[in-house]
Amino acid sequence: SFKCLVEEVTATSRHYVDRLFDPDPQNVLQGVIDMKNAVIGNNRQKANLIVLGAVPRLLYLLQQSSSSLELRTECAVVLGSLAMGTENNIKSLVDCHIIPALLQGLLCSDLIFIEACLRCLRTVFISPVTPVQLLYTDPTVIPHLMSLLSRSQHTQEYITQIFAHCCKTPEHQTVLFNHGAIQNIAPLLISPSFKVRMQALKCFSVLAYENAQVSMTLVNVLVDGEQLSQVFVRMMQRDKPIEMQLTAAKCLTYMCRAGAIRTDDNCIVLKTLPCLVRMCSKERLLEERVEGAETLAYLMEPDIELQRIASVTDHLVSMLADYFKYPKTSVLDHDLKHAHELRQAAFKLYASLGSNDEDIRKKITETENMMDRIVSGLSESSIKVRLAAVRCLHSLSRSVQQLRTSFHDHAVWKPLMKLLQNAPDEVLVMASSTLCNLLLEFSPSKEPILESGVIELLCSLTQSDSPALRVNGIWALMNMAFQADQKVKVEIVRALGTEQLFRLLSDPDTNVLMKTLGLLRNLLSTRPHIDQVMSSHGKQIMQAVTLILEGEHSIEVKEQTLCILANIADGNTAKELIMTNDDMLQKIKYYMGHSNVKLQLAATFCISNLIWNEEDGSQERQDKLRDMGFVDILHKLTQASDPNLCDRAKTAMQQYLA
C-alpha cells in the first residue's frame, strides 16, 4: 500500500504542476491557490513539486507583465512556502535564480505583491545555503530597499531581517552605512511592532560589531529626541524580552570595543555589564547563556577594571561552574553540541576575566577542579572547546604564582605538547603562548618541557608561514636560553641550524627580528658560552650584526643589537672578532655619538667591556681604541645630561687611568 501511496502523492504532484501550463489565465490562477494549500506544512508534497519542476514555471508566471496582479502575488506567495522547507529545497530555489525575479519584482507599486516577494527573499536570505553575497552584487537594490523601508510595517520587519542576516563582513557594513542605513533604520526602534523593533536592533549590532565608522556615528543619533545608547539602555530592562535585552547589550558592547563609549561610562558599567552576568544565571536558556558569557568575554577583553567588576558581580566565577555540568554524555547530538558551545563560552569568558588580575586568576583556578577541566578541555573532540581552553590556560599562565602551583601540580604542559603536534594555526599559536610562559626560568614545569623533546617542535614553528608562529617559536626558544646550562644552548642552536637563525634575523616581522635578537643575546651569556658560540659561528654572527647596524632598523632593533655586541666583547677570546674589525669599531663609535641616549648607552658598554682592566690583552687594546678617538669620545660623554650615559662612561675612562 506504502508504493501505492507514493504514487499516488506523486500524480497528485504532477496534476499541481500540469496545471500551471492551462491556456486559461483562471484555471491557472486556481491552480497556484490549490497548490499554495496543498504545500503547507507538507515537506513530501514541497519536495515532489520542486523534482516535477513547478519552479521554474513559477517564476515565469510571477516576471510575465501579462498575468494578473493577484496571480503573480500567488505565485510569490507558493515560492516562499516551498522555501520555508528544507535547505535542499532552498538550494534548488537558488539554482532557479529566484533571488534576480524577486528584486525585480519589487519594483512593482502594489505593496501586497512587494510584501510577497520581500517574505519570500528574507526566507531565501536568512537560509544558510544562500550566499548573502547575492544582495550585493547588483548596486541598486541596497538604495531600492532602503526606500521600501517606509511603505509598511511589514516591508520594514523583512528587510531589516534581510540586513542583519547579509551584513557578515566590514564591505558590507560600508554598503550598508554607505547608503543611509542608521538614518533609515534608527526610527524603526521605536515601531509599535515587537518584530520590527528587535529586527531594526539585530541590524545595529551586526552594523557596529569592530566598526568604529558606525559606532562613533551611533553614538550621536538621536531618535525621538533621545540619544540612541539610552534606547538601548531601555531594552535592557528586566521586563523586556531576553532577546532584547541581549542584543541590545551587544550593541552597546560592541560600540564600547570600537572606542566610541568609554569602558567607564554609566551605560557600560551599571547596565551592559550586568545585564549580561544576569544571562550567564542558570534561569537563563543555553543559547541565552552561551551568548551572554561570551559577549561580556568580549567586552571587558581589554579593560581591567571591568574585569575586576565582573568578578564580584553575582558570584560569576562560581556561576561559570555550572556551564560544565551540563550532560556530557549524550544519545543526542544537539545535547553534545550545547554542551561543547557552553564549556567553550566558560572558557572563553574565564580567559577574559584572568587576562589581568592575580587576585580574578586564583579565585578561577581555586573553583571547584577548574584545573582538571581546562586540562580535559584541551583534548576534547571539539576544536572550537579546545582553541577556548588554550586561551583560558594561556591566560592563567600569565601569573607566576599559578605557574608555580596548579599549573605545576596538574603537569598541564603534557596535554599542551600533544595538543601542539598536529593543530590549526589558530589553536597553535595560543598553545604556544602559553608554552612560551610554561618555559620561564621560574616554571617548575621548564625541565619536564625539556627533556621531551620541544626543541625540535619549536625550530619547526620558526619555520611557519604564519608571523605569529614564528614569533612564538623563537620567544619561547629565547625564554628557554635563559640562563640555560651549556647543554641546553648547543642543542638549540643545532636545532636551529646557523642558516635558519640567520633567515630569522631578517625576517620582515619586527617582532621576529627582536625575538631572534633576544634569543642570540641569551645564547651570548656567560663568558665560556660567548666564547664557544663564536668560536664556531663568529663570522656569520658578525656579519649579522653589521648588517642590522647598518641597515633601515628601529631605535630597540639596534639597541638589542648593540647590546649582543657588549656581551660578544665580554668573551675571552670572542672579543677579537670586534678588536681585529675596524668597520666594526668605527659603527660603535658613530652610536657613541648617536642622538639617541639608549644607542650611545648600549655602545659605550660594548667599549668598556673591550677595555677592562682585568684582562690579558687590555693594555694593546686600550691603546688602539685610544689611538682611533675613543677617549676623546669617553671624556665628552662624562659630561653627558643623562646620568647613566655619564656614569657609565666614567666607569670606562677609570680603566684607562688605573
Second form
Amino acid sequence: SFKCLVEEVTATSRHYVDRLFDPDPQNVLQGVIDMKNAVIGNNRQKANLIVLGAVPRLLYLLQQSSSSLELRTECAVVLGSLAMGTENNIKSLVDCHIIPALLQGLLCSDLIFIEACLRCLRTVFISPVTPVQLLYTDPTVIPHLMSLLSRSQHTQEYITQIFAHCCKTPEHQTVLFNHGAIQNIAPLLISPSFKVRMQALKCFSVLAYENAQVSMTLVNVLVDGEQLSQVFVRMMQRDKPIEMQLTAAKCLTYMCRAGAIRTDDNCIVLKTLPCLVRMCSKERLLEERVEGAETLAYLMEPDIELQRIASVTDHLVSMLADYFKYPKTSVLDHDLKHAHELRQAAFKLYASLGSNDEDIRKKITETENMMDRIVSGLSESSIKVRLAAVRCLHSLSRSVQQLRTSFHDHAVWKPLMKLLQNAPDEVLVMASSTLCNLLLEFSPSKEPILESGVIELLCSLTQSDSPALRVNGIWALMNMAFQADQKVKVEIVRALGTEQLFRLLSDPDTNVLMKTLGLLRNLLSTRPHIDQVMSSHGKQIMQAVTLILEGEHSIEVKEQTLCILANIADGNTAKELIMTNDDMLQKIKYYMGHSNVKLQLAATFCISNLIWNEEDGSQERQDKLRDMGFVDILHKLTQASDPNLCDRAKTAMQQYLA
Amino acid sequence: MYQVLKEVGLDLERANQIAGFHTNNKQKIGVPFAAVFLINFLDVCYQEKELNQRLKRLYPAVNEQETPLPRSWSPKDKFSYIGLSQNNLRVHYKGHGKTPKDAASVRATHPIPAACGVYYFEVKIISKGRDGYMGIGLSAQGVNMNRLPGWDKHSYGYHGDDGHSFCSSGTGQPYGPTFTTGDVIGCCVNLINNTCFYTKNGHSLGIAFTDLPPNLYPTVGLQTPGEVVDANFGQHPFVFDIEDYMREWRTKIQAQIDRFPIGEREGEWQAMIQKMVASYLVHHSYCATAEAFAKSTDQAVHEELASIKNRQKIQKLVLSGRMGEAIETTQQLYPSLLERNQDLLFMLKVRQFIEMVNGTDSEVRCLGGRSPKSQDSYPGSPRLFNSPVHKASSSQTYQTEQNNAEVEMELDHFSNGVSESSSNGFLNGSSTHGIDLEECDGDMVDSAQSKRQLCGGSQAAIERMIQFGRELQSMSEHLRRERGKNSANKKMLKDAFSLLAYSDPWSSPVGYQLDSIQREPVCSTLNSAILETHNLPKQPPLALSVGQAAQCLSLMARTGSGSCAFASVDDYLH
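Give me the form predicted together with the partner chain now, not the form predicted alone.
Zooming out: every chain and molecule, the one shown earlier first.
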C-alpha cells in the first residue's frame, strides 16, 4: 500500500507540472498558485516536483518577459518554497542555475517581485551546500544589491543576510567594503525591524573579522550621531536578545583585535569582556557557550590585563569546567558533536587565559581534574579537540612550576609523544612547541622523553616544509643538547647528520638559523665534547662559521656565531683550528673593533680563551696574537665605556702579564 | 541662600536642618571659613539631590514611608572602634588592632527593602591601613559588631586580605581576588533569588552567597589601624553597571509574567477578559461602546440600556459640578436610594455646597444670571473614561496581621495607590476650573476673572449658598441625633465650611476641594450605590483586579518577594 501511496503522490505531482505547460497563461498562473499551496511544508511533494522537472519550467516562466508580473512573482515564491526543503533540493536548484536567473530578476523594477527573488536567493545562499563564490561571479551583482538596500525592510533583511553568510574570505570582505557595505549597512543598525538590525549586525561581524581596513573604518562611523562602538555597546545590554548581545560582542572583539579599539578601552574592558563571560554561563545554549568561549579566547589572547580580569570575572575558570560535563558518550551524533565543540572551546579559552600569567595557570591546573582532562583530550577522536587540548597544554607548559609538578605527575609527555607520531601540521606545531618546553633542563619529564627515542622524530621535523615545525624541531634538539651527556650529543649529531645541520645553517628562516646555532653552541660545551665534535666535524663547522660571519645577518646571529667560536677556542685541540686559520683571526679582530658592544664582547671572549695561560702552548698563541696586533686592541678595549667589555679585556691582558 | 537651595532642589525643611546644625555650633565663623562651609554645604546639597534621584530611579517600587533605603552608616549601630565622618559615609578604624578580637563593624541605617528587587552599594578602599583586614558584606540586625562581617550567623562578608568569602562562619571559602587601597568593591543583593555577588573595580566576581535571609543591612568591618573605607549608597555613579544587571532581571520577570502558563484554558481566558471589558464599559455607562463591544463579542449585557443611560446622565451632572440637578435626578430615577442612604445624601449635599462656592452648581448659576444648561446639552466629557480610576486618597486599605494570614480588603477604596500616577495627565491642566471652561458658553470664557469670585460673584447666589449651608448644618445635626456621631461626616462639613474663611478660597489650604478632580470620588460612590440597588457589583471586575494586583505587589514587598520590583501594574496599564 505504501508503493501505491507513492504512486498517487507522484501522479498528483505530475499533474501540477503538466499544468505549467498549459497554453492558457491564466491556467498556468492558477497552476503555479495551486502548486505553491501544495508544497508548503511538504518535503516529499517538493522532492517529487523537482524530480519531475518543475524547476527549469518555473525558471523559464520567471525569466520570460512575456509572463505577467504576477506569474513571475508566484514562480519565485514557489522556488523559494522548494529551497526551504532538504539540502538535496538546494543542490538541484543550484544545478538548474537558479542563482543567475534570480539575480537577473532583481533588475526588474517591481518591488514585490524583487522581494520574492531575494527571499529565494537568501534561502539558497544560507545553505551550506551552495558555493558562496556564486555571489561574486558577476561583478555587477554586489553594487546592485547595495542599491536595493534602500527599497524596503524585506530587501534589507534578505540582502544583509546574504552578505552575512557569503562573506567568508578577505577577498569577499574587500569586495563588499569597496562597494560601500559599511555606509549602506550602518543605518540599518537602528532599523525598526529586529530582523534587519540583527542581520546588519551579523554583516559587521563578518566584515570586521581580522580586517584592519574595515575595523579602522568602523570606529569612525556615526549612526544617527552616535559612534558605532556605542551602538554595539547598547546592543550588548543585558535585556537584549542573547543572539544580539553575542554578535555585538563579536563585532567589538574583531575591531579590537584588528587594532581599531584599544584593549583598555572601557567598551572592551567593562562591556565586551563581561558580556562574553556571561555567554559562557550554564544558562546559555550550547552553541552560545561555544561561540562565547571562542570569541573571548580570541579577544584576550594578546593582552595579559584582559586575561587577568577574565580570570576573576564570574568564576570563569570553574564555569569552564562545566563544559566537560556534557555527556561524552551518546548514541546521538549531534550530542557528540556538541560535546566536542564544548570541550574544544573550553580548552581554547583555558589556553588563552593561561598564556601569560603564572597565577592564572596555577588556578587552571588546580581546577577539578584539569590535567586528566587535558591528557584525555590529547587522544580524543575529534581533531579539533586534540588541537585545542594541546594548545591548552602548551600555554600551561610555559610555567616552570607546572612543568616541575603537575606535568610530571600526570606524565603528559606520553600522550604528547603519541600525538606527535601521526598528526596534521597544525597539531604538530603545537605539540612540538610544547615538547620544547618539556625538554627544558629543569623539567623532570626531560629524562623519560629522551629515553623514549624522540630524537629521530625531532630530526624529521627539521626537514619539514613548515618553518614553524623546523624551528620547533631544532629548538627541541637545542634544549635537549643543553648540558647533555656525550652520548646524547653524539646521538643528536648522528641522527641529524652534518648535511642537514649545515642545511639548517643556511635556512631562510632566521629563527631556524638562531636555534641551529644554539644547538651547535650546546653541542660545543665542556672541553672533551668540544674536542670530540671538532675532531670529527671541525672542517665543516669552521666553514659554516666563516660563511655566517661573512654573510648578511643580524647582530643576534653573528653574536651567536662568535659565541660558538669562543666555545671552540675553549677546546684543547679544537683551538688549533682557529689558531691556524689567519683569516678567522682577522675576522675576530674585526669584530673586536665593531661598533656593537655585544659582538665586541663575544670576539674578546674568543681571544681570551685562546690566550689562556694554564693551557699547553699558550705562550706560542700569545706571541702569535701579539704579533697580529691583538694586544693593542685589548689595551684599547680596557678603556671601553661598557664595564663588561672593559673587565673582559682587562682579564685577557692579565694573561700576558702573568 | 534659599534661592540657591531652590535651584539645588532641596526641600526647605532639610535645608533648615542643615543650617540649624550650623548655627548651633556657636562658633564665630570667619569669611574664608564661611565660604568653604558654603561650598561644602552646597556639595552636600547636590550630593543629596543626586542620591535621591538615583535611588528613585534604581528602586522605583520601594515605598520609603514604609521601608526607608540605606543612605549612610548608622552612628548608633556600630562597635566603638569604628569612627564615622563625612556625613557618616567614611568609616575608619580606631582600635588597637592587635587580634581578631579587635575587629569592629558598622551597619547601615536601614535594612535592604525587598521591593528593591536588586540592591547594590559600593565601598572604596581609601587606605588598607596596617594589614588590610577589611570585610564588606551584609548582616542582620543584632549580629555582634565586635566582629568582621561573615563570621557569625546571619552575617556575610568578602575579605580583602585573602579574597575569601565568609558565609556565617569563621572559616572562609576561596572566592575572589584580594583587594586593597584604591579598589572599589561592590556588593549586590538579588532579592528575587536571594543571592549575593560582589564586584571589584566594576567587574562582577560571581555569586558569593545563596539562600540569604531577608532584612539584611549593608555592613563593613575593619580590624587594623589606618584602615579607611568610603561607602557609596547612590551618592555617586557606581563603577559597576548595576542598571544593566537590573535590566536583565526586569526582562526575566516580565517574560515570566508574559509566559505564565494558562494551559488548556485559553478559551476561558478570552471569554473572561471580554466579560471584564464589557462590565467595565457598562459600569461607567459608556452605552454605545458597551453595546458595540457586547455585540461583536457575542455577550449579553446584564443591565437595561435605559438604566445605563440614566446613570450616565447622573454622572455627567456630578462631573460638571451640577450637584443640585444630580441629586434631583437621582431622586427622580431612584426614589428610595438617597432616602435609605442618608450618609450618601449628606456627602452629595456637601459637594453641592462646595460647587455653590465654586459657582458651578445650577442653583447659584441661575441666580448669577446665567441659565443652567439643559441636560441634553452637556457634552460628553472625554475624561469620563479616565475618571473612575481616580479616587480620593483614603485611609489604609489593607491590613495584615502577623499571626493571621487573613487579608481584609476594603473594596470601596481598592484603587488607592493606583490612582496617583494615572491621574497625572489630568492634573496637568493647572486651572482648577478646567471642566467649566470647556463647558461654558462663550461669555464665561471671556470673563475668566469672574470665575475667581465666590459663587460666581452674585450676591443672591451668596445668600443662597449661606442658606444652603444652614440647611446642611441642620441636616448634620439631625443625622447625629438619629445615627450617632460620624467623624467622617463631621470632617467633611468642617472642611467645606472652612472655604468661607478665606477671601480667596481657591488658593487657600482647603482650596483643593474646589478642584474638579474632587468630583470623581463623589461620582464613583454615587454610581456604585445605584448599581448596588440593582444587585450589580459596586466596582467593575476590571478595576477590582487592577487594584488587587497592586495590593498583591505591596504585599509581596512586605513579605520579602523581590520580584515585585519589576512588575509594576502601571507598566501593564499603558
